[in-house]
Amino acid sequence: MKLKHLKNIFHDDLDAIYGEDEVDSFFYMLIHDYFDVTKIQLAMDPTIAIDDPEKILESLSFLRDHVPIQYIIGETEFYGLPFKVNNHVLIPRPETEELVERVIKQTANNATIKILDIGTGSGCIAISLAKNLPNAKVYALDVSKKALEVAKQNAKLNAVDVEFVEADILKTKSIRDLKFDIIVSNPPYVREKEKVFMKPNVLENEPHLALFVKDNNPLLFYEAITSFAILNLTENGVLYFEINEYLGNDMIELLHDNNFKNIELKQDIFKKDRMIKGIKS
């Protein structure tokens, strides 16, 4: 079957769901991953054909059912690095890249420090920090054993040393009595009532454990992590969060009430309150 014909099938089936440009993107990602054929190669030779289209047609079916393309091919890119992903971990977002960028820019490249990433998921934050802050000792915590399996693969893939810890931050008070210079977290922060604004590919595929909190207690994880940070940050240690865009003022109040200083709320590229930083007094 000619790839050009397959491309037409993709557009016939998926344009109404995703739009022409995104379907193009999906198709070229898949043919590169499955057949090692690039967009330019197909443009130069429209006669390229494959013997067995079963796998890519199966992917077409997954896309029709709103399965994210990253889960279909099993990988994505974050902060310029490759990451394996599956339905046990969230697909890393550009907003989280901004959080990583902020931590890196505000940390001396040669600093010999300890960093803890809470709720690591795929390991994208911890691994990106370890890659870009080579003198830092990075730890990463998650409650999900399956997520940690993915994160460990990603640390190996990116040739970094991260120490992974399986623990529930809602119950954990310390990690082997270690003190950290930086604690960073992108915890669950989407309220149940905000599900109506989310796309089916997220709702039906990504792990709800890593996404949602109850409407009546949206700061559950932030409160627990802040309490943990009070006990486990070094003097003048820094706490970084990615946050729900609607809860910026609540987060300022939370950090202020817990005696954090130099509190900074920052918007993401979409002009939404997305990151907050505080220094332990």
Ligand code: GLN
Given for the second form:
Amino acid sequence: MKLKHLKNIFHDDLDAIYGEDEVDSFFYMLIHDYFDVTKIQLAMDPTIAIDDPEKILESLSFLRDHVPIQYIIGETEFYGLPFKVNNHVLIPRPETEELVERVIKQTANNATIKILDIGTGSGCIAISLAKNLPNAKVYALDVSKKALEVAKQNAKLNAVDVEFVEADILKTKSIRDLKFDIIVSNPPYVREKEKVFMKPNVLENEPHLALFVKDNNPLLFYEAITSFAILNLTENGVLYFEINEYLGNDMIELLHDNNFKNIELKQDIFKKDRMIKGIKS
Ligand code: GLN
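Now that you have shown the form predicted alone, what about the form predicted together with glutamine?
Below is the entire complex, every chain and molecule, led by the chain shown above.
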């Protein structure tokens, strides 16, 4: 089958759901992944044909069912690095890149410090920090064995040394008596009532364990992590969170009530309250 013909099938099937441009980009990602053909190669030679369209047609049906392209391909990019992903981990978000950038910018490049990422998922935060802060010793915790399998694979893929810990932060008081200079976390923060605003690609495919909290207890993880941080941060250690855009003021209050100082709330590129940091006093 000619790739050109295949591309028309993609547009006929998917344009109504995703729009023409996004379908184009899905198609080029898939032909690159399956047939090692680039967009430029296809433009230069529209007669390129493939023998076995079965796999790519299966991907088409996944896309029709709103499966994210990152899960179909099994890989994505975060902070310029490759990350394997599957439906046991959230697909890394651009907002989280901003959090990582903030930590890197505010930390001396050669600092010999200990960093802990809580709820690491794919490992995107821990691994991009390890890559960019080469003298830091990075630890990453998650409750999900399946997520940790992905994160370990990603540490190897990016040639960094991260120590992974399987534990439930809601029940963890300390990690081998270690003290951390930085604790960072992007825990579940979407309230059940916000589900109505979410698209089916997220809602029907990404792990709910990593996304949702109850409407009546939205800061469950933030409270647990803040208590953990009081006991496990070094003096003047820094706590960084990604947060729910609607809960910025509640987060300021939480850190303030727990005697954190230099509290800074920051918006993401979409102008939503998205990050907060505080220093342990
Ligand atoms: N930002 C993610 C989303 O909107 C949620 C991440 C999280 O719950 N920690 O899907």
